[in-house]
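In the block that follows, a single chain appears as structure tokens, in the form predicted on its own.
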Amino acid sequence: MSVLVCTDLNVRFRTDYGEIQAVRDFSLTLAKGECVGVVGESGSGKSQTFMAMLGLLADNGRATGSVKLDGQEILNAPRSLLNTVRGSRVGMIFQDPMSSLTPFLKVGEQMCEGLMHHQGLSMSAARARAMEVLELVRIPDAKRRFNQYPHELSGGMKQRVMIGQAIMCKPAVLVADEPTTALDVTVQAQILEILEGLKAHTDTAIVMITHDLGVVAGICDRVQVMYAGRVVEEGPIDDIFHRTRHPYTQGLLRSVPGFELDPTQPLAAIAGQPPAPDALPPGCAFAPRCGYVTPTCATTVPPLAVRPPAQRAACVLEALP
């Protein structure tokens, strides 16, 4: 059963230089208990897509299309409705916990606030639930951490607190925006293990926003690859990794270090830079960086077409070498 259905989402921003389209025709269907990875370089539109869904765009931004949560339209919904959705039916983990946690409030106060607001719990009931969640996200000595301020916690602990806050009200959808950025590899693995456990033992649907395909390899069921504001490839995780259909996805995979990496050879990189959103080329946005470019690519924007058995790709090539 689908819990979140996004159709033809477009996001635009008004600037001094005119209107910029940051997200183009984004669609997503998310089922209960499913984890979908949204992958792409910085500036590809990943975060703005989900900020738009939840009504968190900057004042100069606007979104069109449709976003339905359990059948209810939430795109551009009144603030009163969105305030009940955010933190209750949809939880969000941000990439920088220090800027997302209130520095002058104790951890426990921040965790209990959402429960008291959304579910009307008493302070004692909210505290009991918060302690339960702190243990669930593997915060050691949870009782002591409950009464500490964010600056007294390590980066990994702050990120665990963010995860705890996001799941306090047992949301239907959890959006994790670069949840392992700036953490060392050991803590990254622990954070991903927590999210895997959540996926395995609840019906919560998870969206993993990241620039790193390696992060989604062990947790996601499907992947959507974004470039210059558009989805250029999507499909089951195994197909994306082993039967890549778009040159950009191929480039991302080649740039991921592996255990068999030859230290004497430079890491593969995608040549060039992504285009600015206000200066997209007339055809395929990836054409200036693509090693398989054809004359058609320079003039035609390829549609996101079905590629059997279960993928879609926006490329004129039927298959990659």
Given for the second form:
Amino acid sequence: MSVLVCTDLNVRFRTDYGEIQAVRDFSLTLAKGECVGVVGESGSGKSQTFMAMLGLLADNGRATGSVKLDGQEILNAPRSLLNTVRGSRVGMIFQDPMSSLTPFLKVGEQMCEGLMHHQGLSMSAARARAMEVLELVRIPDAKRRFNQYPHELSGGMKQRVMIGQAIMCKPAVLVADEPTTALDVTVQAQILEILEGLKAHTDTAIVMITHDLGVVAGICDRVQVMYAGRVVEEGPIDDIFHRTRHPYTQGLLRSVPGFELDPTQPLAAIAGQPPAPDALPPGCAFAPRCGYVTPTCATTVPPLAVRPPAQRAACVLEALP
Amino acid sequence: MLSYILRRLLIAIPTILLIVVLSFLIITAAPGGPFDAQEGGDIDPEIIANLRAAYNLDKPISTQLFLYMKGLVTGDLGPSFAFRGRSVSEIIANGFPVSAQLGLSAIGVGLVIGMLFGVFAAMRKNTAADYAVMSLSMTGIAVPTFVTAPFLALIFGLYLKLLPIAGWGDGALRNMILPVTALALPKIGVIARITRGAMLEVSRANHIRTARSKGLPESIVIWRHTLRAALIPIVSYLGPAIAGVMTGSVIIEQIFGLPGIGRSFVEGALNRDYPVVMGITILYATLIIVLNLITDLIYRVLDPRIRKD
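Go ahead and give the structure of the form predicted together with the partner chain, now that the form predicted on its own is out.
Complete assembly follows, chain above in first position.
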């Protein structure tokens, strides 16, 4: 049963230099309890895709397409409808826990206000749920933390509070936008463990937006790889890692350092820079950086085509050498 | 908290002393003296010499300063040179309540209306409503009170005969309306612009995105998550602004014929009435110091991150 179905989502921004398209024809079907990774470099459009779904784009952003949550269209819905979705049926976690909590409100107040608003609960009822959630996100000494201000918490603690705040209303979907990027490695592991726990013990479907394939490998069932605003490859996690069908994904995988790495060899990196969104090449956006480039790549944009058994890739090559 | 306040008040003592010494030196260094007008007239030079001796003006500056400071310690601000028989303390005691009542009312009006305007404009940023409110605010700032005050008196006092043109009437509301309005107009403008700017600045912060992602209604996002952070620049402006407005506005007091200390200060400076000028300067400096302390205490209430000593 799909909770979230997104079809042909396009996101454009009007700027002083003309219109910029940040996301092209993004589609995603998210099943109950599933975890999907959305992977890409900064600027690949992965965050804006989900901001657009929830009506959180900047003022100059416009989204077209369709986003259905439990069959109900929510894309460009009026704010009154979106406010019944956000925080209630879809929870969000952001990249920078340091600045993502309101500095002058107590942690507990911030956790409870959403639940109180959405379900009309009293402070004491919301507080009881918050205590439950704080335990779920493994915050020790919850009673004391509840009455503290964000600056009294460490970065890892704050991100746990963010996760807790996002799941207060037991949402159907949790969108985690680079939840571990700003944290140090040991704390990253703890945050991922909490998210894995959520996946195992609740029905909440998780979207994990990240640039870190290591994060994806640990928790996701499926992956979508984005490049320059488009999905270039998608499929089950094992297929993506072991039967890679797109040169960009291959480049990403090769640039992940591993223990077996030969320290005398330089780390593989994808040559060049991703194109600016207002200056995309006419053909495949990855062509200028691709090792397998063919003459057709410069002129035609390859469609996202099925690669049996369960993958899809946007490349002229059926299989990579 | 208490030790912080005490520390701040202790630091205030040398600050006030420095201000007293500097302003005393500056005012006595200004050309002319309190009895110049009488000199060369038909008054006996001997009488003038006696006058100067009576007020210690024949002594060296250092001695004069010492004698002034000695009086100050006992709370004596000295006699007025220009208004015989009146002490500076009396002048301040009579005029300051008038100026303070006028100034605080104007700031109060400015704060309420200015903030409402600012929040309104920020919520409708870059729309016709926003531009209208902001142009109105700019007009309030740009048109000087010596234009608005007579204009208001002319319309509401002379033509419509709704309100008295001038006079204090022991602080009756009828008498207050016009001067307070004239004084408040530029404050409304400044506060509206500060509020709008601060609201927009804060609304771009990550924590506002979080608040929106929680599905909170816009009213909660604004009044609960945005405005409190936006209050900090407003409070910073208010501290010195209140001190300025409480010590009187010469223009408003002159136009509406009000017995505040703004006039006393300017007349004192023109008459080289050293003690009057010194007295009001010390009052102003003390107000600034106290209000800055209050401002810092309010910061600590608004932002828990500042609370730790």
